[in-house]
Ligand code: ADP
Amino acid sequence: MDTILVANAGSSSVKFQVFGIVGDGSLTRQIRGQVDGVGSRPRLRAVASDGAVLVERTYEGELVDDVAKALATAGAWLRDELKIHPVAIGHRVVHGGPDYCGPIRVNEVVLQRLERYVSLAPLHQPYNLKPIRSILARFPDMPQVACFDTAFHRGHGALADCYAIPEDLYAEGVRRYGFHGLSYEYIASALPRIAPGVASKRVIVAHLGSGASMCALRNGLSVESTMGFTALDGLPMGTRPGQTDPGVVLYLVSEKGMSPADVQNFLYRECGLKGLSGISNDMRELEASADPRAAFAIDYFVYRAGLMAGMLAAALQGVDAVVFTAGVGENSARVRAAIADKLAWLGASLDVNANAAHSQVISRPDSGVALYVLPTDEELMIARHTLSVVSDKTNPQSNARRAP
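Kindly supply the structure of this chain on its own, in the form predicted alone.
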């Protein structure tokens, strides 16, 4: 069976999955795995679709000291021991900039364009691209497809897309992109099957994890997002502040003497839940803590989520359903309950028992807004896009869809 390898590279780990291509063109998940502890105590672990452990192996730190070597390690295991030779590799790439509003097969020109957006997503973009460049150098004939977190939002209207700045900056690409698009795209694709009654209506999706954002869907399409030019805007996150007055940045530079690099490091790594609590960027640790600073950080996160939901409801002119997804959204009954309470004015009514049980539907039958908990599946979306691109024999670059 032909297979597609999906890679999601971070700063110290590479998550990967293998999907088989069935005869009818559908995909079946075969393997999911991860190389973590890159540069310190690297470990390769993978399980089959039934949960059986296929490998659990550690390496010397210097042997796997960057994400490119991590993916090469996983690839060598798949190729040499499982005899899996993927027909293509799909990669999550956070920022597509103004150039790309759809998945595209990567070549040297595409890669150079994508490297221009490293400063717009420093926690993700450099690590997303490094394995692509390594594979391109070692296996130039292997099809690699970049799938963008920004792409799903690129159909926004001009009013949602622009900042109130001179037009020449918009032409350069300074605009509101939105992120977590692969997650939102998956939820939009799953709703017709899971919740057909609301799939074509007004839906707010809350992707709540270490990175967090919210998206307004109408007829399954993104019309507004809480994130903008970079993944700093909107909700507070694990280490990122969310919506912040730009004057704060000016203050950090002019009054605190911080360099642009210092400010970037501060905003991406020292703020959010970590900065508010002084304890941790992990919601699980904050929920387990008795420290009042932890409680304040959680309350702040919930408060801002409520505000952002109101903004998105205004963009939709009402709301019919709210979907919670990603790590916190799928697993924290406490956070879901607190946010649902903030949505009561919109007509939301939580079923406390269903929420505690992490049920798929957590709203009461008489709720004016349906509340759902749906696991996201960004890897499946990447596999679907990759298959679509490599299956287009007439024009392998047809899915580039260069944006205006």
Second form
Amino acid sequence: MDTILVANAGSSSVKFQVFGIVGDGSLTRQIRGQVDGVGSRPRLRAVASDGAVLVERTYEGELVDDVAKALATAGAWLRDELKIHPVAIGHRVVHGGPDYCGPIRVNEVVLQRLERYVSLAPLHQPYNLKPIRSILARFPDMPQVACFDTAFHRGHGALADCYAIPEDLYAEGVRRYGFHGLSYEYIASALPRIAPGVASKRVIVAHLGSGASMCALRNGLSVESTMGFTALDGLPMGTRPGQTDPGVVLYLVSEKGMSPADVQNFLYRECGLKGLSGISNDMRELEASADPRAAFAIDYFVYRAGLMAGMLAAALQGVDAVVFTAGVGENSARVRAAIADKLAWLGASLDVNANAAHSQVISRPDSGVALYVLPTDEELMIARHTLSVVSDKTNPQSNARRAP
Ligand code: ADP
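Switch from the form predicted alone to the form predicted together with the ligand and print that structure.
Up next: the whole complex, starting with the chain shown before.
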């Protein structure tokens, strides 16, 4: 069976999945794995679709000292031991910049353009691109497809795409991009089957994980996001503050003498639930804690989610459904219930038992806003995009469109 390899490379680990291409063009997940501890104590671990462990192996730190070598290690294991030879590799790439509003097959020209966006996402983009460059050098004929977290939002209207700053900065790429687009696109693709009554209406999707954002969908398309130029804006997250007056950054620089690198580290790693609670960035730990600071951090998260939902409701001029997804959204009945409470003014009414049971529909039949819990699947979205790009033999670059 032909297969597609999906790769999601971060700073110290690479997650990967293998999908089989079934005769009718649908995809079945065969393997999930990751190489973590890159540069320190590298470890390859992978499981089959039934959860059976296929490999668990450690390596010397210097043998796997960057994410390109980490993916090469996983690739060699798939090739040499499982005889899996993917027909294409789909990569998660956080930033498609202003230019890409869909997945794109990567060649040298595309890669150089994507490398220019490193400054827009310095903590993610270089690691996303490193394995692509390495594979391009070693296996130039292997089709590689970049799938962007920003792409799904590139159809936003001008009002949602801009900051109130001089236009030359917009022209060079300082825009409200929005992220988690692969997750939202997956949810939008699942809604017509799961919730045909609302799929074409006004839907707010809350992707609540370590990173968290919300997206307003109209007719299955993104019209507004709580995130902007970087993945720092909007909701508070595990270690990021979410919406914060830029004056706070000026204060940190002028009064605390922090360098750009200090500020970056502070905003990405020391704030959010972790900074606020002083306990943990992990929602499970906060829920389990009896410390009032943990309860305050959860209340803050919920309060801000309510505010952001109000903003998106204004963008949509009403709401027909809210979908909860990602780690917190899929698993925390407490957070969902508290956010649903904040949406009561919009007409939302929670079915407490359905919520406690993590049912797919968690609103009461008479609720003015339907409430759903849907697991996201960004990897499947990447596999689908990859298959469609490499199947488009007529014009493999056809979806490299300029944003309006
Ligand atoms: P990411 O993919 O961005 O790392 P996830 O979508 O996996 O994040 O979400 C991670 C978050 O989900 C963590 O804060 C974790 O505590 C939270 N989470 C996972 N399971 C539960 C649960 N059962 N109850 C509450 N929070 C949970």
